[in-house]
Structure formats: C-alpha cells, structure tokens
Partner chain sequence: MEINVLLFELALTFYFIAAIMGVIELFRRRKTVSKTTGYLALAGFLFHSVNIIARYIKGGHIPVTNLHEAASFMSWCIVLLFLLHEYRYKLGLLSSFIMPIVLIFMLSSSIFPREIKEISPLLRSYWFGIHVILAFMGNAAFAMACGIGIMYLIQERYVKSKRLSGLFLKLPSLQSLEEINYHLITMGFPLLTLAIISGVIWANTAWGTYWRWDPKEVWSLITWLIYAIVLHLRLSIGWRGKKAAILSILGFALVMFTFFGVTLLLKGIHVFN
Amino acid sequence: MENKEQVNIFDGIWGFFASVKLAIVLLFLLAVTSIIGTVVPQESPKAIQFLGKIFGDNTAPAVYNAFLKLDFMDMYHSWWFVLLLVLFCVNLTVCSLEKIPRTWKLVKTPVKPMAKNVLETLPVKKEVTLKVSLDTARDEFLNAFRTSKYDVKEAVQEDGVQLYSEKGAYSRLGVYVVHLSILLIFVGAIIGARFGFDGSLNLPEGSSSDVVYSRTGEQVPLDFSIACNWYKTDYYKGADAPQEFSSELVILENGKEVLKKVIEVNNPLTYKGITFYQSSYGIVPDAVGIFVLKVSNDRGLEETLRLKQGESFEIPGQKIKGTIMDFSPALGRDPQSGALTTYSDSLINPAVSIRFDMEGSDGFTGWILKRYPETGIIKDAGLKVEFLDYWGVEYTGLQVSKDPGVIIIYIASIVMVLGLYAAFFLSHKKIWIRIAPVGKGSVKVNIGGSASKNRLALERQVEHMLSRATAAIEGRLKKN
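For the form predicted on its own, could you give the structure of just this one chain?
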C-alpha cells in the first residue's frame, strides 16, 4: 500500500509538471513580470517619477514602497523570478521527457518494404507504366534514388522488386534541441541572477576604486582596482551636441598596471568577467583642475605644461611670460550685447584666459578655447598655445555588470539556431518504389512517400527521381 501511495504521489507530481496548462501559466507570468521589470525604471528617483504619472504624485511613494517589497526594483535578481524560471525549466524538461521516448522510437524504427495497397494510400504517390525490362527499370530507379543521396535498400518480392529508403530521421529531434536551448538560456539567466550583478561607478579623472555600487547603493567589492586616467567628450564641429564619449581606464592589481584601454559607448572593457561600459559623465563638485597646455614656437620648440589657475610659465626660447588668469567651462558671446559670457556649468566649450607679458611692450590677455585651437595662435610672436585639457574636474560614469551565465546563453543561442533549422527546414522523408512486370516487356512503377513536414518538397523530389529514371531508360532504349 505504501509503495502504491508513493507511486501515486510521484505520478501526480509528474503529471503536474507535464501539464501544458502549467507551461502556459508560467509563460504568462514570466511575460507579465518581464514587462513590468522593463517598463518600470529600476532606479528609485526615476521609478517614483514614472509611477507618479500613472498613480499620481501622492500615491506614487506608497506604490513604490510596495514594488520595493515585491522586488520589482531589482526584479531579475529576485527570488520569485528565479523560482518562476526554475519551475518553467522543470516543466519543459518533464514535457520533453514525456514525448522523447515515442519520438526516439520513430527515429530508430527502420523503414521496411510496404505492401502495394498500403503504398497507394501514402500522401505522395505516383504511378507509371514503362516498356522496359524489370532489370533495366530497377537499375535506373536505383541510380536515381542514389543520386538524391538516399541510402537505398532493396527487397525482392514474388511479383517484382521494391526499393525503399529514408532520410532525415533525426530531424524529428529538432524540437527537443530547441527545448534544450531554452533550458540552457534559463540556466544561464539563473546563474547570472544569482552570481552576477549590475552596478555603477562614477570615477573621477586621476582616481581609482576597488568597489562598485549596486542599484540599491550597496558596495560590491572587486578583487582589483580600476583607475581613470582621463575622460574626454568630442563634439560635432560648430555645435554643442556630443559626438563621442571616451575614457582611458587602467586595471591595477597589487599596485601594478595589468591592463589599459580606452573605452567608448559601444567598446567596453572586460576583466575577470566584469564589464565596464561608458554610460555617462559629469563634473566633480568643487574640484580644482589642472590646465594642460602645449606651447610651441615657429622654430620647432614645444613643451607640454600642467598648471593651476594663477600659476605662470615661460615660453621656451622666447622672453614671454604667461599667467593663467581665469577659466570658463562654456565660453560664448551674448547675442544681444556681444559680451563674452559663460552659458553653461558643463565643460561644453571650455576656455582659459591667459595674460602674456613681453619685454619692451605692454602685455595682453586673451581667451584660448579648447575646441578652437586657432584661438591660441599669436602670429606676431610666432607662438602657439594649445589648450589640451582641464584635467581632474570630470568623472566618467561607468555601468558595471558581471554575468557568469552569459557564455551559457551564447552557447544556447547557437544550439537554438541548429534546433530551429532542423525543426523547420529538415524533414523525415520516406520513399518506396515498387517495380512489377505487367505483360511482356513492360513494368508498372508505383512510387509512394511520406514526410514529417514540407510535403511539397518531397513531391518535387519524387517527380525529379521519376523524370531522371524515365529519361535514362529512354536513352538506353534509343541506343539499343
């Protein structure tokens, strides 16, 4: 009795997970929750603002707190979303195991000769009578069969001969290969959710960090340090619209540089499975930067200088002294008064004001713009001063992610392509050719076939084999 009860319980559990209804429910839940996780921003300020548009500003904080408790703010790492993935994996596995034995039996059952009355009931059939001997017809149809790359078998019968073969038996397993790829994708997603993370890091120029920050603000330690040598924004010529963002990042281990790379928006840096993407930038509050200037004269002498505001420098080979007087992050001209003005706090059009003092003449002060190098040319003195950078005041905003399951997902994608190809473009085809004598010097040829899919392709193949064989027979008769 105990064994029967255990068997009944097992059958009940197996039947529950083998249910197609369960698969539909799980797919629906995964779809709905994925839509919520995609539509609702995962960062609190944006989420509250988004929810305010739907539920109203007064209700939004309460809805946000409810979503926070339900893990909708970090949904793809929540225990219940991972549980849904696990349940779907189990459901898909059990459903596949239910049907694989029957499919495997079909795959491994060899094709056998078929009776004439059964052959005539097949979905694809042809019949033709030819004035030729049985041996000649048999040879030519055998050649046509083999030309179509079939492994042909032959059965001699009392009333004639039968040729038969099959191709693509294993294509029936294509759907289960797709199932396997889906399971691998979910396994990769589960591994990524449990052992990976998504975070961010605002890294100022010249600084380093051995931690990043999760979406909830918690520190995620790294077993190495990452430093930013510099950050740069390139603008479209003559406009203030950013064209490209880039940063030079350095990986440090035990104080030693092990990797250096310039990253851009679509060109991240990956180290030890952790990927750093260029995602944003900004100004470090109250930062005191260093002006990087390149000074050269018409005799080929040049020097790169790193100075702070108020510091002076000597021009190489010239009796000229320069002093950094002022700085503007975005220097422009007022359209009404024509006066120079700063129109933004961001480093959109940075400019440095330098006073030049020369022996024997009065000094002068001029603005040199970083994006317009021609503003630093002093023709009378044969001098050029380039404003290369205002270093140390910007930070590079990095999006950081670690997903150890991504390699499994890549493999699963390849497996899925193979499975879909087998499931949709290959078919299990079977063909029988029965050749029997009718009267003196004539034979009747009955061709029948079946395909698991794409019956039209099999019909074309049967027509091609028939025309090839009949053409060969006619050619032999003409020679005789």
Second form
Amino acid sequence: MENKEQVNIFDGIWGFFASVKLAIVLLFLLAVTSIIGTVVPQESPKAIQFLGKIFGDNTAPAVYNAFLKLDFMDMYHSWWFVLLLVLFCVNLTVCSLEKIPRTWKLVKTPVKPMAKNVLETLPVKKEVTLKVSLDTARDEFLNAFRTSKYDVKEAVQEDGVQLYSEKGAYSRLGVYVVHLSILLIFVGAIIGARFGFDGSLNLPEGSSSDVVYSRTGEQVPLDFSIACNWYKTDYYKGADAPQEFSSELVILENGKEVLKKVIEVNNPLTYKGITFYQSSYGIVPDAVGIFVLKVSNDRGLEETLRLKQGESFEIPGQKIKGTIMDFSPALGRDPQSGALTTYSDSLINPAVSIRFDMEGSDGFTGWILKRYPETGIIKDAGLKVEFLDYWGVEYTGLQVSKDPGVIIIYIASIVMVLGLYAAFFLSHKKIWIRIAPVGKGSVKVNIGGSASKNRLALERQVEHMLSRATAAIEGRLKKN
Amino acid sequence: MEINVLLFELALTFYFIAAIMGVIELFRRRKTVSKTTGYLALAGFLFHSVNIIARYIKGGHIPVTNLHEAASFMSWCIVLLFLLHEYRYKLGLLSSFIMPIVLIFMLSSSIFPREIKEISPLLRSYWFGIHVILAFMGNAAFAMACGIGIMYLIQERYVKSKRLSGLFLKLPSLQSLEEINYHLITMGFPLLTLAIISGVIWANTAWGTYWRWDPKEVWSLITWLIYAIVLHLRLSIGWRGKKAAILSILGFALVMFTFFGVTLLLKGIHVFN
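Form predicted on its own already given; the form predicted in complex with the partner chain follows:
Time for the whole complex; same chain goes first.
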C-alpha cells in the first residue's frame, strides 16, 4: 500500500512538471518579475534615492525594508528568482523527457505504403491522368523523387505501384536540442558562478602586480605577475572624443617576460584562463611624469629623450639648449579671452612648454602639443621636437575575470542555433505516389504528402516533382 | 542642406505618401488593389538605402549610434522585409498595414538630432554591426507579423459576419495570413536569439561578462521569453488564428517598448549618449 502511494506521489509530481501549461506560466513569471530589476536600481544607495523620489521620505524606509526582504535590489540573484529558474529547468527537463519517446517513435517508424482512401485525405494531394505506360510513369516519378534527394521505396500492389519516401525525420528532435541548449546555459552560468571570479586592477604605467582585487576589495593572488608598460588614449582627429583606449601589458613568470600584448577595448589579453580587459584609466596622484621627446632634423639626427620637468637637453652640433618649463594635461584657448588655459585634469590634450636658448640670440619659449606634432617644428633651426608621451602619471584600469563557464555558454549558443534551425526551417516530410493503370495505355497518379510543418513548402515541392515528371514523360513521348 | 539629410527627407516623403495611399486604399470601392503604394515604398527605400550608405561612408560605421539613426534603420529593415513579401506573396493591402508602422519609426527618427558623431571605442568592433543587424531584422520580422496579425483580425470579422464583400475581397485569405504570420515569427525568433547571442559574445570580449542584467538586455530577454510563450501556445496548446494574431500584436508592442521605452526611460549601457 505504502509503496503504491509513494509511486502515486511521484507520478503526481512528474505529471505536474510534465505540463506545457506550467512551462508557459513559468516563462511568463520570469518575464514579468524580470521587469523589477530594470526599474528598481540594483544598488542600495541608488535604490534609496529612487524610492525616496517615488514614495517620499516618510514611506520610503518601510518600502526599502520590504524590498530588502524581497531582495529587490539584487533581484536576479534573489532566492525567489533562482527558485523560478530551478522550477523552470525541472519543468523543461521533465516535459522533454515525457515527450521524447513519442517523438522518437515518429522519427524511427519507417514510412509505409498507404491505402488510396487515406492518401486522399492528406494535407497535400494531387491527382493527374497521364497517357503513358505504368513502367514509364514509374521510372519518371522515381527520377523526380531522386532529383529532390528522396530515398525512395517501392511497393507493388494489386492495382499498380506505390512509390513512397520521407525526409527530415530527425528535424522533429530540433525542439529538444533547443531545450538541451537552455539547460547547458544554466550549467555554464553555474560553473562561472562557482569557479570563476570578477575583479579589477589599476596598474600605473611602469609598475607590476601579482594580485588583483575582487569586487569586495579583497586581494586575489595570481600565480604570475602582470605589468603595464604604457597606457594611452587616442582621440579622433581634431576632436576630444576618444577613439581608442589601449595599454601594453606584459605577463611575467618569475620575473621573466612570457607574453606581451597591446590590449584595446574590444581586444583583451588572456593568460592561464584569466582575462584582462581595458575598462578604465586615470591619473596617479602625485606621480612625477617623464617627458618622452623625439628630436630630429634634416641632417639625419634623431634622438629620443626622457626628461623630467626643469631638466635640460642639448642638441649636439647645433648648440641649442632646451629646458622643460611647464606642462599642461589639456591645453586649450579660452573661448572668450583667447588666452591659453588648462581645461581638464585628464590628459586630453597634453602640452609641454620648452624654452630654447641659442648662442648669440635671445631664447624663446613655446608649447608643443602631443596631438598636434606640427607645433614642434622650429623652422629657424631646422629642428623638429615631437612630444611623444608624458609617461608615468596614468594608470590603466583593468577588468579581470576568469570564467570557465563561458566556453559552455558558447557551445550552448551553437547548439541552440542548430536546434532552432531544425525546429523552424526543417520539416519531416512524407510523400506517397500511387500509380495505377486506367484503361488502355493510361495511368492515374495520386500524390499525397504530409509535413510536420510548413505545409506550403511541401506543396510547392510536390508540384515541382509532378511538373518535372510530367515534362519528362512528355519529352519521352515526343521522342518516340 | 546636406545630401544625406535630403535623402532622408525624400525617403520620408515617399513613405508618407505610400502610407496615406495605403490607408485610402482601404476605403476605396474598387475590387482590385492598386500597386502604386508598393512602387512608392520601393522609391522611398532606394533613397533611404543611399542615405544609410552615405552615413556609413561618412561616419565609417554602421549608422545605428543614436535614436535618429536607430529608428531610421528600423524602418529600413521593415521596408526591406515588406518589399520582399510584396514581391514574393503579393498579399493584397499589405502596404496599408505595414507602411503606417514604417511611418511611425520614420517620423520618430526625424525628431531626433541628425548629426554624425564619433563613436566610442566600445562600438569600434565588428560585433556591433552583426549584433545590430540581427536585432533590427528580428524586430522587423515581428513588426511585419504584427501588421499581418491586424489584417487577420479584420479579415476574420468579415468572415464571421459573413459580409463577403468590400475589404474581404481585397484582403488575403485567413489561411495565408495565418501561415505568413507564423512564418514571420519563426524568422523573428531565431534572429532575436542570434542577436542576443552576438551581444553575449561581444559583451564578453569587451567587458569580460557576457550578461550584466542591463535594462536593454533584460527587456530583450523578456521579449524572447514572450515569443517563446507565443510559439509554445501555438505548437503545443494549439492557439491559432485570432489568438495567434492578437499575440503577435502584443508581442510587437513589447518590441516597441524595448526599442523606445527602454532607451528613453530606463538607463543602461545601451543608451546613446
């Protein structure tokens, strides 16, 4: 008795989860509840502000507490949302398992000859009478089947022959392939949550680190070091809109360089499963920068110099001395007065002021702008001074992540696309052609067809086969 | 006036006339459907295509980087699908229902600033073009399904009331409307899926997180879930005909909200700035 009851409970649960209606309810609940997280900010301080604006300062705290209990500020990780997802997965699995045996039978049951009266009730049907012998008609319809890439079978019946075939039986499984891919996505997400991590690292130019920082600020050790050679922002020509952010990163194992790569926004660096993404940048407070200048003239002189503010350099053979006087991270002209001014703390338009002293003449001072190399041409002396970089004051902001689940997500995506293709664009098609002699030298051809979907396409295909066969038959008759 | 602005205005004008003619066509007491609206839409489409190509060349990227461009590209995708269907199935009065939808997008597009701006480093990825084209073509298929759904509901009223005259004769049969409606949803759904997948891959190469629960992401997931429901209601529960038509109209209302509402009301990474 007890055993039987247990079985009944199991059957009850199984039956509950095997329902497509439950799937529809769960999909709908997931869709509707997801809206909450797009309206309520998913961070406490912002949520407090948001609730204050909507409910007023008196009611807001009570609403906030209720929201806190319901995890509305982190709803996509809340117990009830995860519960919905779990129920959905169980439902998806049970529903599919329940239906697969029946579908499998449909796939595996070979197509059989069909009685004439049944054939005439099929969704696609055609009937023609042709003045031709049974054998010729049979041959041409066999051909027509084969050119449409059907594997034909033939049955001889008392009143003629029947040709029949099917194609695309496995497309019936497409929907389960899609379901499987959804489960795979969950597997990938769980693996990522369990074995992956998200972190960040701000790395000043010329420095290295063997730890990164998690979201909560804890140190996560790496088993290698990462160094930043340089960081730079490229701007669109003549505009202050950034075009690219890039950094040159170096991976070091025991102090030895093993990998070097320039990363950009859409082009990260991966080493030992850990990926470094260009995500931000900034200025290191109190850092002393080094001016990287390239001096060249038309007599083949070319020299790259690295100097600090206040330092001087001499250009050999020309008796010119340059001294670095001043620096501006963003030099521009005040729109009203026209005077030179620094308009930002970020290195948007870096400029260096250099005083040139020459023997026998008064010196002069000028600004050289990094983004406008033509500002460094000194005609009188035939010299060109390029301001290549103000190095050592910026840091590159890296997003660091390790997610072994991503590969499963990608595989799941491919599986899903293949499944959707089979489910929507392929169809299990069956065609029967019955050829029976009527009177002297004539045959009556009945064609019937059924498709698991896209009846119109099958209709077109049947029409195509029919016209191909009749054309071939007419061709033969003309020859004779 | 800049050439691409002129082209846009020309396209808008042709679509406008096509939409008006399409609506007039509904009230004309003629038994045959005029082909003029189709040709007007085609003319508008040609100017529109040149406008999009001109913007592409000038900006160096697929022009979907602000609301003007996005709404304009959306209309372009719908007109493309409309013309393909018009050519292939020759459904009577299709333009009367699709061109007004196109016009809504075109007019919305015309109220937003039109300048071509430099794009942020994030968008300088080939995934941007792939992602956007898939998403917009998917939305266009849903827009068409909505138009066909409206046609179905009207035709169904004629059939139910047994008034077998007037519009009844000009509208396609219930069966073909139903089949094309379903066909469009089976195109839109995989396209939306591919759009989400391409977004996932792009997000992972740009940020190291394939899913951030950003409002646009969530709303496209919601759209995906709702169309998954529509498909299951149809294939497993057998909701066809009128119910399927209503669902495809509601589904598109959701697409419209994801397109305009999320961009204008809810903040996130997909918001143009």
